Structure formats: structure tokens, C-alpha cells
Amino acid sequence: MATHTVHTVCSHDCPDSCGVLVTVDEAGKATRVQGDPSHPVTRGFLCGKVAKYLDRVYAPERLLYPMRRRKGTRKGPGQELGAFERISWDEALDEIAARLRATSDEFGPESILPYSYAGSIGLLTYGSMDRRFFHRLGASQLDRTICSTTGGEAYVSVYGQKLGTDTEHFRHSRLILAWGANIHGNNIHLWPFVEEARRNGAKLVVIDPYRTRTAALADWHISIRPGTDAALALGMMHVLMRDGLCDEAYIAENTHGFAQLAEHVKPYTPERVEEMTGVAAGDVERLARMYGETQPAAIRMNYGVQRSENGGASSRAILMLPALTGAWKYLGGGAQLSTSGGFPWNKQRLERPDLMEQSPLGRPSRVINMVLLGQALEMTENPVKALFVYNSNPAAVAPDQGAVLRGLAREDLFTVVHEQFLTDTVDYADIVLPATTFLEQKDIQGAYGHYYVQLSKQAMEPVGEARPNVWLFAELARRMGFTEGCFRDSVDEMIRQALHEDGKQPEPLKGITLELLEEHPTQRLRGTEDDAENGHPWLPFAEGPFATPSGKIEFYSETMAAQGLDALPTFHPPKESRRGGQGSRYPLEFLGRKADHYMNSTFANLPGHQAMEADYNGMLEMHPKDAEERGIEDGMTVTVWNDRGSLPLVAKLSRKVECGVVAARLHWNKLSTSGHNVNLLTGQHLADMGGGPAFYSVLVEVRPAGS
């Protein structure tokens, strides 16, 4: 085969969903990856993580064949590959099927728990044959909440669906609020549109408790106390209404509950908001007026906002701001959290939840929140006896790590891990299966940062004996004796099913077929086409009706009131915060941040990526004043602790955090001298909506090591 180029799609958990062109040589080896220059958002370049992607594909540490834990070896770190012996795929699949069957027979099928998330956001790899398999088996269902459910439910409660300002429209904005959004660090393909807007006179304001790369480049960085975003947004509303900066016509035509909201925000004066958030009253006034007096104004809110106990209320309040000013009417106005609601995939057909009726239970199985994995693995009634991990690394990313690792270390827990590398979770596996990268499999993908459907073609044969999820779970289904025809569906057949090709296609997918994507792999969702140059831009919430119970944008939610939740967004200090009553014992708010050059825990093991994070690996950033009060100097080893555990880190005195806040970055446990990462300190307490995690509602204390 001659050297050729294949269109693929980066499937890592990022809003950009980049089109990636892979050059493959005569021997079938990938030799180059580059951004697709014809993709309107990718625009020919890749982020620093994926630009080096061949380092990942061909890394010497790639898992290349199935393995079984050797008898007599304990679960946990420190043994690496010596704890495992190589076996064939047939041996691995036969043993897994036998163990799952025996576990189901003895303890019931709900004693089996799948654990996966967005290690790949390719539609089939994220959730298709795997869901069919576990539904038919009768395994416990996993509530996949660890990233976005709080903000997502907040968005839907206000607007009815997750749509947002088109990324390509940010170039027309006159004011951009990056609210908890490190655009330059983890949404880099939005950045050129932001810069284009700034060249045309727009201002960029960043609201974040940490001085991110984006904040350092902004016109104004507003440093806010973690978890208090709702108070700031409500304070902005107070000023907008007081000073007559709301769009009364838009509100009257398109919203529900304005009168209740207007009364509700009266107590949120700038002075009171300063007490709650640490943002000076004058800055609250200035920000609100800047926002109310500038059109078009766009808000790019990211998911950090919702990872606190008050995250749902914060998300709702922020997302209501463009409805108050009518920003949705303007090209370049509105807000963006996720565009994923624009993609009406046929997930019922892909995932087949109806198969639970054919399981040994004959009914839907119980649901376990993935944030509460530590609790789930410690349950004594109807305990989890088998765990199947894929597309995730829970030993590193799940909160309350001490509880999670105790559960994973159980000798009576049968654990299977489908992975590309020897992650922290693999250290606890009984069977390890090698997984493919996005270059080595075919898939279809949408996005949560733009409106393009893309076909990701297989660029190369898998390295070693790596196999994709679809193949793995189809093979397991055959060994379990599942006879339903859906377990024999090919990848192409499932892509057709996702596109509703076997029925009536919904309008956004009208005419988008596998054949079309094979010829032209990038297709804009129908009905979202942009004709801004001729005065016909696509503006998602410029006018109703909306997909809410009232048909309007909902400031006041009767649905939430009926559930016993706040009908209007309300600031409640997180219990685990300085204002929440625990501040005397643990006076510092802890931010366990995502590293700029990793993707959650992905890429953390690669030397090239580690080099880019070298200044922060193992470091605790703290304000010089907090350090001085504790007798801590720059470069000193310190202990960071709370009731859940303690971490040794190296103090890095920094003004990227305010007094009272400290920060460290997520990486693999085994890269730390203590064998733990920041999630040793995070808890299993949940946000106020969606069952999401409260990663940023964490209190700690710090002292010099050994003191």
C-alpha cells in the first residue's frame, strides 16, 4: 500500500473533537498526525497533547496482549508487569465469562458493576456494545456523573436542551466572559476566535479562583472564592435589574418567572456579594455594567463551575444572564457550556436498555453513582463482587481515593481492566486486556464544543493484540450464550443505527448517512448552518418556543420546586468551605486542578507530556502570606491533610491563588512519592444537582513536613 492519509477524529474528552489527518506509510505505520485544515474549528492545528499522539500510540509501555494476575501476588502498586502473566485472548475471554457467570449465579447479576466514562467520546467506544452486554447480563447500571451531569441538568432546567453559542460566532463578540473556563489550556480551538474578537476590540474577562493560562492573557482576571459563583451571578443580576440593563421585550416574550427572580436577587447587593465571594463590591458593579452595556456578549462557562456543592445553582444563575440581557438575539452573543444536545443520536438503538427485560432479573437493575465508587465497593448488603473497568482510571480520578483503593484491593473482588497502559487501576486488576487508540478503530463522533458530525476512520491496524470495545463485548456476549442478533451487529451497522438510517431521521441528521460520511467525513448538523455573512446566522435561543415545561426560558422552575429543590438559583455556602462551618479546623480551600498538558489522567505517563508539566508535578501552590503564617518556604516539603488523608507535596509560593486557597494538579498515583494523588483529599459528597461530584468543595490544612 502506498503512503496515504486517513481522516480520524480525536476521541479524548475535549469540546473541540478535532478532525485529525493521519499519514500512514507503505508498511501500515502511522508517521504523522495533523489537524484537518478543512475542518472549520480544527483549522489545521492540534493541541500540544495530541500533536505528539504517535508517542502514545507507539509508546514502549503500551499494553500489547491480555494478562492474568499471577497467583500469590497482591493487588496494588509496586509490582508492575511482574504481577501478571501473558495469556491468549481466548483464555482471557473464557475466564472472564466463566467468572461473571459464576458471580451472577452466586450473588446475583447486580453484584457485577461496569465502570467507564469518557476515555473515548467516540459514540460506539463510549457506549454501544458494552451497554448491550451489561444490560443483557443484568449488571448494575452505572450513573455516569463524574464530569458534566450537574451543569448539564442545570442547563436543561433553564433552556430545555444543551445548545449554545456557536464556537465560530465568538469572533463577533464584543465581550467574552470565560467563567471557570481555561480556554487556552483545554479548549484551545476556541482561542483563535477569541483572539479575532479581541483584535476587533472585544474584551476578555476571566472569572476563576486560579490564575490560569487564560487568566494571565485576559484583559481582566476576577479571582473568586471556590464554589461561590452563584453569588456573583446573582449579584450581577441585582445590578442589571437595578440599573435598567435588562432587555424587557426579550424577557416578556421568552422567559418565565422574571418577577420571582427580580424579588429573589434584591438581597444580593454588591456589598453582600463581596462578603460571599471575595470579589470587591466595586468590581461586582463594574462587571455587571460591562456585561449589561455590551452587545454582543458571550459567556464561555466550563465544567469547573459545577464541581462544587453549590454547582447546580451556580450553573443555573450564570446561564440565566444572557436571557436577562437578550444576548441570544445577537451574532456572537449568548453562552456556551455544551453543544451536545444538538446531536439526536439513536442511543436507544445503540445501547438497548430493553435488554434488561431479558436479563436474569427480568427488570431494570439498580443504579450506582460512579462518584460513590468508594462506598459501592464497601457495601456489605448486595455487595459488588465483580468490576469491569474500561475508558476510565478510577484509582486515579475517583474522589475519596482512600476508600476507592481499599475497595479495589479486596481479594474477593474480581476486576477486569481494558486499557492501553499500566495505569493505577491496572495495578488492582485480575485480568488486563489491551485496548486500541482512536487511530486503530472506526467510530462516529459529535462534539460538545461545535456542531459537526464526523466519521473517524481506522488509520492503522492495532498494535500488538489490542482490540476495541465493540469487538470485546461482542465476543464476551457470544461466550455468555447471548443469542440476540444485536450482539452480531458490525461497526458500520451500529453507525447506521446511531444515525437513524433504519428509520425516520430527525431533522438535525437529515441526509447524513454512512455513505456520505465515507466520502465527506465532516458534516454540519442540519438546521444549524451558518449564513452570518448574508444576515442569517443560526442563533439557538434567539426566540422560542423552548423545550422546557413552560415553553419559555425558565428563571423559576416548577419542576425543581416539585422535587424539593430551589425553584430559583440560590447561593448556599458549601458545607465543606470556610463559610460552611468547618473553616476553623481546616482553614484552606483546596483545588485539585486538572493539569494543562494531560487529559484528566490520560497522557500523565508519557515523558514528553510530563516535561511540559515538570514545574507543577508534586507541587502545592500557596499564597506567600499563607506560607509565612505556617513557617513554610518555597521548595519546602509540606504535608497537606484533612480527615480523608494526607499528602506530601513541595510548596510552590505563588500568587496564582489568593490567600486561603491552595492548589495541586492531578496525575497518576504511582508518579507520586506517596502513591497517592490529589483525590486522596477529595470527598464523595455530591453537588446539588445531577449527582455530580464536589471536587472543588474541599478543605485542608498545610504544615511543614515532620512538624
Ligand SMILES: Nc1nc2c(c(=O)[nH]1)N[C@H]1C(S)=C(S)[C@@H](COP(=O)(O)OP(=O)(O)OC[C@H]3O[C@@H](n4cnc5c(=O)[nH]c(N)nc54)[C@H](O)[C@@H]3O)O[C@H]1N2
Second form
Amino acid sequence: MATHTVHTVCSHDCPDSCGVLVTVDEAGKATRVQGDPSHPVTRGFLCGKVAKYLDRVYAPERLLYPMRRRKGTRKGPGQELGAFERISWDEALDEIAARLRATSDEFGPESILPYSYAGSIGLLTYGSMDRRFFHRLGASQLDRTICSTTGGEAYVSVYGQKLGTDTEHFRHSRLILAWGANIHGNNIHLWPFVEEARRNGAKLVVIDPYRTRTAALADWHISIRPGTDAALALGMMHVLMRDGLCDEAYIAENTHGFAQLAEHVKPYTPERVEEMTGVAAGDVERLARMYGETQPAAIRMNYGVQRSENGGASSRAILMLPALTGAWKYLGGGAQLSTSGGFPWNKQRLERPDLMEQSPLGRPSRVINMVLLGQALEMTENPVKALFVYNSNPAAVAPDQGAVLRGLAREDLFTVVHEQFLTDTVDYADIVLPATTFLEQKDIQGAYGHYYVQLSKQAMEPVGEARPNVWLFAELARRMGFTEGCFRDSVDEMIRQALHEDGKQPEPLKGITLELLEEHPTQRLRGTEDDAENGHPWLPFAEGPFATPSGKIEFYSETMAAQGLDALPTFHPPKESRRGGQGSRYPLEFLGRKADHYMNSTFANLPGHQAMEADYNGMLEMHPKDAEERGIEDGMTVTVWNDRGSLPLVAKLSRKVECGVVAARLHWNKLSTSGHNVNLLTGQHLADMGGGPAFYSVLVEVRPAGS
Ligand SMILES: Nc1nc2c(c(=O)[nH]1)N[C@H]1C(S)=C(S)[C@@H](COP(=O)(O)OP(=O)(O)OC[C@H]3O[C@@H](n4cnc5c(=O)[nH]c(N)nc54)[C@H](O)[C@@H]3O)O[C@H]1N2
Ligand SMILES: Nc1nc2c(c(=O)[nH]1)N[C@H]1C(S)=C(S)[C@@H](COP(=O)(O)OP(=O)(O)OC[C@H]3O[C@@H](n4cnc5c(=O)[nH]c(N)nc54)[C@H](O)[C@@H]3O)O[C@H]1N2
Ligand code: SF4
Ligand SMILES: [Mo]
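The form predicted in complex with the named molecule is what I need now, so please give it after the form predicted alone.
Now the full complex is given, and it begins with the chain already shown.
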């Protein structure tokens, strides 16, 4: 074949889901990746991480063939490839099937735990054949909570559905609040729309305890104390109501529980909010008035706010603001946390939870919260005896790393890891399987930062013996003797199933078929387009009905009240915070943040990406005053510790954080001399909603190393 270009989609866990064009030469080698200029949101450019993607695809460290742990080697880092011997796919699959069967027979199928997250957000690669396989097996179900369920549940409690302001509409905003959203670092394709709005006079306000690149570029950066956003939002409501800045008609028509909310926010005076949040009372007033007096105003929340013990309450409170001012009525107004609720995929059909009834259990299996992996691996009753990891690097990304690594090191735990690289988790594997990248497989993908469905075509043959997730689980199903037809579905068939092609297609997917996507790989969800002819923009929440129990936007939630939760969003300081009481032995709040040039732990092993993060790798950013009080100087090695562990980092004196807050970034454990990363310090305590993690409710103390 001559040199040609193939449409793919970046499958990394990023809101943008960029259209990516891959140039492939006559020999089938990918020679170039570039953004698809025809994509209306991602518009032809890629972030710094993926612009050099061929470095990753063809990295000399790519895992190329299946491997088995050599007898006599212990699990854990330090032995690298030497711990493993090459085996064939047949041997690997036979051995896995035999071990899973034996484990299921001896300990019951629920002793098998799949562990996967969003290494790929391609729909099939994220969850399809794998789910079918584990459901049929009767394995424990994994509750995939590690990222977004807290905010997601909060969103649904207020609006009934995870929809939000159209990304392309941000260009029409007059005021944009980036609330716990590092747009520049984590969601770069929104940035040009923000810039366009600013050229037309819009203001950008960033609310973040860390001075991100986004904050540095904003008109106003409000550095809030971590985990106190509910108080700020409630304080804004107090001012909006006091000063008559609410849209009474919108509220009367569309919302439920306004009277209770009005009563509820009375005590949240700007002065009290200042005590809670560290944001000056005058700034609370100014922000609230700016928000109440400017239309259209859009809030870009990302998932930063909800990674706290009280992240659900904070998210609910913030998300209610546009319902008070009626911002949803205006082109360029409203809020966006995620657009994922716009995609009505046929998940039942893809994942087949009904197969659990065909399993040896004959019923739905137990559910294990992935945030609590450490606890799950330490359970002595109904223990986990086999762990199957794919699309994830839990040794690096899961909280309470000490517990996680102890669990992974268990010699009686049979661990399979399907991976592209020799990650921290692979160090603990019994069997390692090589995985493909998005260039090497076909998939379909939605997004959580826009409303386009895209087909990701296969651009090249897999590198080495790498194989896609879908292939792996179909092969394993065959070896387990699973006879259901769904285990023989091809990728194309599953794409059609996801699109409901064989039934009644829901409105947003109407007419979007595999055939259409093959020709035109980027399709806007139907019914979400602006009606330019008649001048009607698509506004998701301009009017009801809403998919909540009351059919209205719920300020007051009877459902939550019935569960014993706060019916109205209420500020409770995280227990693990400076105001929380518990854990006050540690005076500093610790933000174990994402790196700008890695994707969670992905890319952290590549030299080109490491160079871009060089100023932050292994650093602890701290305020000069906090450093001085502890006799710490810039560049000094320090020990950061709490009850969960102690981590050596290099102090970087910085005004990106306020006094009382320190920050470090996520990467691979084995890149640090201690063999740990920031998650050694994070805990398995959960947020108030959705079973999510509290990565940003962490207290620590710091001292010069060796003292
Ligand atoms: N470059 C890069 N891009 C990424 C990722 C990455 O690792 N690197 N990860 C991807 C993933 S998995 C996701 S989920 C998205 C998430 O994207 P974001 O939601 O933007 O994720 P975070 O970086 O966790 O949080 C955003 C900001 O919230 C701030 N924050 C922390 N605690 C609080 C708080 O209590 N209140 C407020 N107001 N702000 C707080 C943090 O300092 C951070 O700057 O990004 C994706 N994109
Ligand atoms: N301290 C702290 N911890 C965090 C966060 C934080 O902000 N701070 N963020 C949290 C969040 S939001 C998230 S989403 C999680 C992310 O946690 P993970 O989803 O585990 O994310 P990654 O670290 O990117 O690891 C994904 C792995 O999947 C592999 N992979 C990619 N594609 C494929 C494929 O097609 N098949 C297979 N088998 N493997 C593949 C990649 O090589 C990579 O090693 O981390 C969480 N952990
Ligand atoms: S990581 Fe995000 S911004 Fe970068 S190419 Fe992928 S989808 Fe686009
Ligand atoms: Mo995430």
C-alpha cells in the first residue's frame, strides 16, 4: 500500500478525545501523527504528550511478547525484565485459563478480581469483551470509582443527567469560572475557545488551591483552601440571594427546593466563608456579584473539586449556581463537568451483566470498590486470590500505596497484567501480556469534553506480539469453554451493538452507523447541534423537564434525604484537613496532583516527556514561609510523611501554593529512589458521594531529610 493517512482517536483518559490522523508508509510503519483539522473541537492540534506519540508506540521499552515470572524471583521492583521469561501466547493463555479455573474451583469465582480503568477510553477497549468474560466467570465486580463517580453522582442528583454547556459555546461566554479545572494542563482543547471569549472581553477566573498554568494566565486566580469549595459556592449563593441577583422566573419554572436553599445559605455570610475557605470576604462578594451580574457565564468544573472527602457536596453546590442565575438560558452560559451523559451507548449489550446468571454463582457477584484495592488485597475472609489488571497501573495510581504494594507482593496472589510497558504494576505480575496502542486497533469513542462520536480506525499492525484487549478476552473465553455467541462477536459487530444498530437507535445516535463512520469518522450527536438557520443554539438545561425524581433541577434532594445524606449541600470540612480535627498532628495539606506532561502515570517512563516535566519530577512545592519555619531551603531533600508513609522529595520553594499547602506530582514509583510516589501518602478514605477517592484530602508534615 502507498503512503496513506488513517483517522484514529486519541484514547487516553482526557476530556478532549482528539481526532488524530496517522500517516503510514508503504511498509506499514506509522511515520507521523497530527491532529485532525476537521474536528470541530480539537481542530488540528495535539497536546505535547501525544504530539510525540510515535516515541511511545515505537519505544524500545514496549512490551513485545507474553512473559512468565521466573521461578524463584520475588515480586516487586528492581528486577525489571530479568524477572521474566518469554513464552508464547498459547502458553500464556492456557496457563491463565488453567489458573483461573483452579482458583474459581477452590475459592469460588469471586476470588478473582478484574482491575481496570481508563488506560484507553475507546469504548470497546475500555469495557466490552472483558466485562462479558468476567461476568460469565462470576468474578468479583469492580466498581470503577477512581476518577469521576463522586462528581458524576453529584451532577445527576442536581440535573438528572451528565450533560453540560457545549464546548464550542464557551467562545460566547462573558465570564468563565475554571473551578478545580486545569484547562491548560488537562483539557487544552477548551483553551482556544476560552481565548476567543477573552478576545471579546470575557474574564477568566480560576478557583484552585494551586497556581496552575491556567491560573497564571487568568484574569483572577482565587487560591482556595483545599476541600472548602462548598462553603465558597454557598457563600456566593448567599450574596446572590441577598442582592437580588437570582433569576426568579427560571427558578420558579425549573427548580425544586429554592425556599429551603434560601434559608440554608443564610449563615454562609462572606465573613464566615472567609474563615472556612481562606478567600477574603470582599473577594467572595466580588466573585458572587461578578457571577450574578454577567451573562452569559459558564463554569468549567473538571474533576479536581470532587477528589475531596466532601467533594460531592462541593460539586452539588457549585453546579447549582447556574440554576440560580438562569445562566443555562444563554448561549455560552451554564456549566460543564462532563459531556459523557450525552452518549447513549448500548452498554448492556456490550458488557452483558446478565451473563453473571450463567456463571457458577448464578447471581450477581460481589462488588469491590477500586479505590479500596489495598483493603481488598488484605481481606482474609473471601480473599482475592487472582487479580487481572489491564488499562490501569494501580501500583502507582491507587491510594494508600503501602497497602496496595503489600497486597500485590503476596506470593499466593496470581496476578496477570496486560500492558504496553513495564509499569510499576507489571513488577508484581506472574504473567505479563503485551497490549496494543490506539494506533494498532479499531474502536469507537465518545468524549467527556465534547459531543462527537468518532471511529478510530486501525492504522498499523500491532508492534511485536501485542494484542488488543478485545482479542485477549475473546481468546480466554474460548479457552474457558464459554459457548455464548457474544464471545465470538467481531469488533465491527460490537461497534454496531454499541450504536444500537440492531434495534431502535436512541435519538442522539439516530443514523450514526458503522458504515457512516467508515466514510465520515466524526459525527455530532444528533439533537445537540445548534439550529443556525432559526438562530436556536442547543442549550441542554434551558428548560425542563429534567431527569430527576421531581422533574426539576434539585436544590433539595428527597432521594438524598431518604439515604440519610444532606438534602441540601452543606459544608463539612474534610476530617483530614486543617480544620477537620482528625489528623491535626499533620499541619500541611498535600496535593498529589497530575503532571502536565504525563497522563496520570502514563508517559512517565518516556525520556522526552520526562524532560518536559523536569522542573517538577520528584519535587515538593512549598511556600517559602512554611519552608523557613522548618529550616528547609530550595533544593534540599526533604521527608514528607504522615501515618501512611514517608516520601523523600526535593523542596522547591514556590508561590504556586499558599502557606499550609504543599504539592507534588504523580509519576511511576520506580522513577524515584524510594520506589514510591505521592500515593504513598494518600488514603483509602472515600468521598461523601459515589464511593470516589479523596486524593486531595491529605495531611502531611515535612522536615529536612535526615533530621
Ligand atoms: N496533562 C494531563 N492531562 C490529564 C490528566 C493528566 O494526568 N495529565 N489526567 C486526565 C484525567 S484522568 C482526568 S480525570 C482529567 C481531570 O482533570 P482535572 O479535573 O482538571 O484534574 P485535576 O488535575 O485532578 O484537578 C484540577 C485542579 O483541581 C485542583 N484542586 C485540587 N483540590 C481542589 C479543591 O479542593 N478545590 C478546588 N477548587 N480545586 C482543587 C488541583 O490543584 C488541579 O489544578 O484530566 C485528564 N487530563
Ligand atoms: N495522587 C493521585 N492519584 C491519582 C490521581 C491524581 O490526580 N492524584 N488521578 C486519579 C485518576 S483521575 C485516574 S483516572 C486514575 C488513572 O489511573 P489509570 O487508569 O491506572 O491510569 P494510568 O496511570 O494512565 O495507567 C493506565 C495504564 O493502561 C495502559 N494501557 C493503555 N492502553 C491500554 C490498552 O489498550 N490495553 C491495556 N491492557 N492497557 C492499556 C497504559 O500503558 C497505562 O500503564 O488515577 C488516579 N490516581
Ligand atoms: S491526551 Fe487529550 S489533548 Fe492530548 S491528544 Fe489525547 S485527547 Fe488530545
Ligand atoms: Mo481521571
